[in-house]
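A single chain comes next, written as structure tokens; it is the form predicted on its own.
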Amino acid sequence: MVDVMTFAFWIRPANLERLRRAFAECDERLGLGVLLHITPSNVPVNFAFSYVFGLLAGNANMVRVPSRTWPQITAISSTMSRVFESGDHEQVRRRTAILRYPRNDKITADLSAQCSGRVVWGGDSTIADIRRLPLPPRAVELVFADRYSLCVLGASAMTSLPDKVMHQLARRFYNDTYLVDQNACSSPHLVFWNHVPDEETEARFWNAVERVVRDNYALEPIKQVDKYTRLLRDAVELDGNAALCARHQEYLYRVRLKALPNDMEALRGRYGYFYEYHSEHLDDLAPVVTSRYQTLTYFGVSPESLRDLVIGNRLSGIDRIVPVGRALDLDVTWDGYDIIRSLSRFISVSGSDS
């Protein structure tokens, strides 16, 4: 489970004393109170973040977990409860309750009524939902909304990549996608060359990538069917505005697109189902991007030059710019916002006027 080693790393003592030293500021700043987390079906250590957020603000923490039984939801609880147990750690033990219950909106009002906070991560329909259940008046909501991400290769830095180096990039594209069947806001639906790539460098690429997936990937047949469908699908809706349709045997599919369209968040593939599109141009990215962007991946590219292409254009997307395979990386600026501060609350002191 790469997702549970990557939230292990996370919480290291040296990884948390950085945050403690970063949040210097500390003396002057409580918890809100009380946090009610719901968090996200289809990231199942989503839920392991969201609480450490909170505790590391100050609060006390309420965590609703996803209804179905994930392998790694019961791998950190069970961890967490031994902790517990052994009686060192009362004071947080006493701030923490994970729930898991069916969905039901009385008993999330009853939870939300007693909170000074709450955190939503979901698509667009599940906050719709829960912000319709009050919460008392000075009390914070965070939402984490549906989003879209890319990534962006550099094709000239990927000519003459030795092919142990091409398996490690293929590797960490992997971890970024199927690893999650493309279904976190921050795996990459797009792939924007920048540069046309070869017809030789991008084979390599993607046959890397099928070679990964192949060794590593559990390839269900409803999977095959979604990824059919859509290719048939993106066949009529496309219009014409696709250059080439590519499958991998049922592993990968490509659509390489002639133009990207204004709604190109609209497009979004699962279980390894991926838009393509060709660029000497960064900037050609700008007119496309909408507050719905969120990650952008890169690999062959200078950060500095994404940097300048969201900042110089002002875009009104795009939060997170990290090198590919670390786009499920979850910390604490997330979506645009520092969580800690966001979930504290400052105490303000002036001196005496004499």
Second form
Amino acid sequence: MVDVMTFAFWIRPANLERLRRAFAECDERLGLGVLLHITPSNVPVNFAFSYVFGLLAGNANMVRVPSRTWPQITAISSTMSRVFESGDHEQVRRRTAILRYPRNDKITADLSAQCSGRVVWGGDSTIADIRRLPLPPRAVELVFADRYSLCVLGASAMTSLPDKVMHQLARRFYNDTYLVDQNACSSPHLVFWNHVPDEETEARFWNAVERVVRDNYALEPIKQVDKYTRLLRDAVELDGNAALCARHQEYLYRVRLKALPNDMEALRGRYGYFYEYHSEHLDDLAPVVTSRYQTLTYFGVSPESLRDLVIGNRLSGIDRIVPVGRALDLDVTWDGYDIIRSLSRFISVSGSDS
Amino acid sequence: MSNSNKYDTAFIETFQVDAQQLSGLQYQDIKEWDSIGHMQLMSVLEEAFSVELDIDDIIDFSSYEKGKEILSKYGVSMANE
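Right, and the form predicted in complex with the partner chain of this protein, after the form predicted on its own?
The next block holds the full complex; its first chain is the one shown before.
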């Protein structure tokens, strides 16, 4: 369970110490009170991150986990129970409730009416449902909605990349995508090549990805059917916009687009299905980026030029630019929010009476 | 325990390998040193040497020898012990 390990690694003492230093001025802050977290069904360890974010911001936390019984959730919550049973963390235990209940607006409404902040992760319809349930007047709400992510590869940096480095890149790309079946908001669906790659470079990259997939991915029949069905649908719906459709057997599907459609974000692959675009200009991305866009992963392109793309064009989306391999690294800055500050309040003190 | 000893012990205990295997050992050479094993090794080293490794160093930490080089940046010297 690499995702559970990633969470464990994130909460290791050295990382928490790093965060404590980064937020040193937050000594003048207090938590908001009690938070209600509604966590998503597609990324099982997300509930644990959301809980820790709330805790680090100084809050008591009620965390609703998805009804699907993911082994990751069982593993983390039973470990938490064991730690709490030791009696060493009584203060934290009393401020923690991990909840699982069938979809029930009455319960969620009651909890919402009592909380000082609500953190909602989920698709558009979940968010719309939860938003109907009122919060107390002073309560804040952080919403992590459905997002879309892409990967930018610098073609010139990838030509003549040593095999070993190409393999590592493929491995990182695999971790960003296949590890969660491309179901996470930060998993790329579009691979944007900056400068047109030569055929050999492009083939070397995708063949390297295919090898990692062969060695590591459980390719159940339902995934194969899903990809094949999508390909057939794309053949009809892309209406001549596909320059190339390539299948690496059942492991990997690629559809190269002639032009980036305005509704690019509607093109979402799963289980290893990618859309590609070749472009000489990064700015070609600007017209299609909407507020849906979250993470841009990159290799062989300077992060500064990508930041300039976003800020220079005042794009309404893309709030996270990270190297390939780091797409799934949840952190206290997410979806453009500073989560710790958003879930706490600042005590301002000025002047002196003497 | 010397720094070299602590360093070797971290590898030996995390990956259940023999001391003779360490020289030249690279990431993914053995099945124990996969991405999960890597995170375990990093946590053990941080604890053993009381350091906080930067994420870029964690990614660059690609072999037994490279790791010594990286730790030297954090003031953990293993030469001339």
